[in-house]
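Next comes just one chain, in structure tokens: the form predicted on its own.
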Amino acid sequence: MQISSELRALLTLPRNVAIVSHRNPDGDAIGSALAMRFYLEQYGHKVHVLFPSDYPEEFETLPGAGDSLIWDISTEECKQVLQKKELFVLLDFNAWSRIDRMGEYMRQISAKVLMIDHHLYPEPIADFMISDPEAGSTCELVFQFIQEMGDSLKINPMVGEAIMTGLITDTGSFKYATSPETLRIAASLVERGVDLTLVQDRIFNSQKEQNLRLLGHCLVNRMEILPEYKTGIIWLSKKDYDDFNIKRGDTEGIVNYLLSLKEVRLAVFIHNQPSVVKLSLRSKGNLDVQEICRKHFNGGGHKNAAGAYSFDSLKSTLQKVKDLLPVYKEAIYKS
């Protein structure tokens, strides 16, 4: 990772900075978000964080989550703050679509632009751009790019807490996408004094009781195993959503539940939202999901775990992703 002059003359001097993540935003969003806002507080920067709209409920206890502002919620003083910024810090998305309305607003504002992310296919919305589709997770390269700035004395406890929320986040636990290099970052965090256990602890064991008897509904009445094809899929429809009073971020992780069987190699998570139809396709080996979603279903994001959405029927979504198997099939049983 090589950091521009221009770039460090930038941040170095204090300045008004927006630091932005995707909708929807997971624990490498969040966590790549608040550690950059931690880390160039420490330079007397003026720094909000906004993401288009909100997040998780585990979340909400990671320390400056609940200073955020969303543009879903406080759409007029997102764009306030906004046109005072001198700079924009994108981080975990690489796409001014992925931001929807927001990114429509900001792309009038003549801010520079830093993107850091991991994602394939990056578009040119940036004057400086970190782009590293091999990194485990966005939170990773901000700490490889504190590092690289001559800043390590700067990852305090605050700033190591958001970035192995996105490093456990990301890597399910350290399970899958994981390298040398992301476990030094790890090792190195817990050295600095971050408390992993607190960290998976606020993670995994916030739940409340219905997202248990969600899921419990999700693997009873809800899962569909192919055996033919090693592809497990669960769906919700929006009774489902209803039934079960279902909120942002209480589904994140049931896909990969299916993974945990061992003939699965293919998980397919399709739920019914109130204007489309999201599907989130985990994978084992070298089986590509993201080109599946790519081709497909208008998505992407990485080769074992992708995301996308259709505007067609919860039923022809789940027809069309049945359909789609024969085509995989190959693939699917050299993963």
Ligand code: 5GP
Contents of the next structure:
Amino acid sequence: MQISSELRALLTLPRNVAIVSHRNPDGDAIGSALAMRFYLEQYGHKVHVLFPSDYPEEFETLPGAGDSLIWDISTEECKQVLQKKELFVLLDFNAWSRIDRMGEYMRQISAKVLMIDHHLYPEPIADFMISDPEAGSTCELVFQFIQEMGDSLKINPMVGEAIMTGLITDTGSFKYATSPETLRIAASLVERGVDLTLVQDRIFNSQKEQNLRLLGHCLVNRMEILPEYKTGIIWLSKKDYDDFNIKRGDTEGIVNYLLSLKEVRLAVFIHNQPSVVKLSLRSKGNLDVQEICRKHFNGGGHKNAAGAYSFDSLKSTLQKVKDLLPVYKEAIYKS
Ligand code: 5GP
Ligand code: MN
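Alongside the form predicted on its own that was just displayed, please also present the structure of the form predicted together with the ligand.
Full complex below, order starting with the chain above.
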């Protein structure tokens, strides 16, 4: 990773900085944002963390999460804060469209932009781009960024815990970690005093009873297995959202249960959120779900984990996915 002298110069004097991550922030979005915040604050920067929409409840206990500003909840305050910023740090996304209206607003402000991200096909949205689709998480890149700045000693337990959060959530607790670097960084964080068990407990062992019941409902009543296409689908309707009082983050991870089936190579989770139909795709091996999401649903992500939104009905989105399966049958079998 290379950091230009211009960026170094920008960061070594106190600035007014906004750290921004994507809509429906996940562990990597929140972790990288908070890690960057706690790092930059050590330089005396004035930092705000902003997200387009609220983060899941399980991240409420992450130190600093509660100070974040949410565009959907307090748009005016976000606008006022953003207007005064000299530097935007964009984390875990690589296209303005991922932060929709907030992005439209930010683009009109003449702040410098630093982007750090690990998704495929970055758009040229920043003055300083750090993009590495090989990285397991954006948190990993934030760790490397701080090291490259020569600031290893600034990775204190607060910064470390936040980084560990993204390392864990983006790799399924290291199950899908593809590079030794991810494990080296995790080891280095543990050496610095990060409590891995505490971070895991906070994320995975703090569920509400209702969420476990929702998982049961998905597996018993909403799961379709299509052996001919080695595909599993789980869907949730608007009524399910009401019946189970589903809130932000409650459906996180459900798609992964489909991958636990030996025969399944492609996992699809389609859920009718209050205003939009959301798709989450996962795959094993070489099957590129990022391509499926990008080509057919205007979404994106990574080879084995990608997502998209659809403004069609749940029924027609479900049908569109099923109609695509014959097209991808060969790729599924080859994977
Ligand atoms: P998830 O299915 O957990 O929401 O997302 C899986 C991966 O795909 C994440 O890396 C996420 O950032 C990306 N992703 C999810 N939804 C979208 C989308 O609508 N557009 C793009 N470009 N990426 C998405
Ligand atoms: Mn990520």
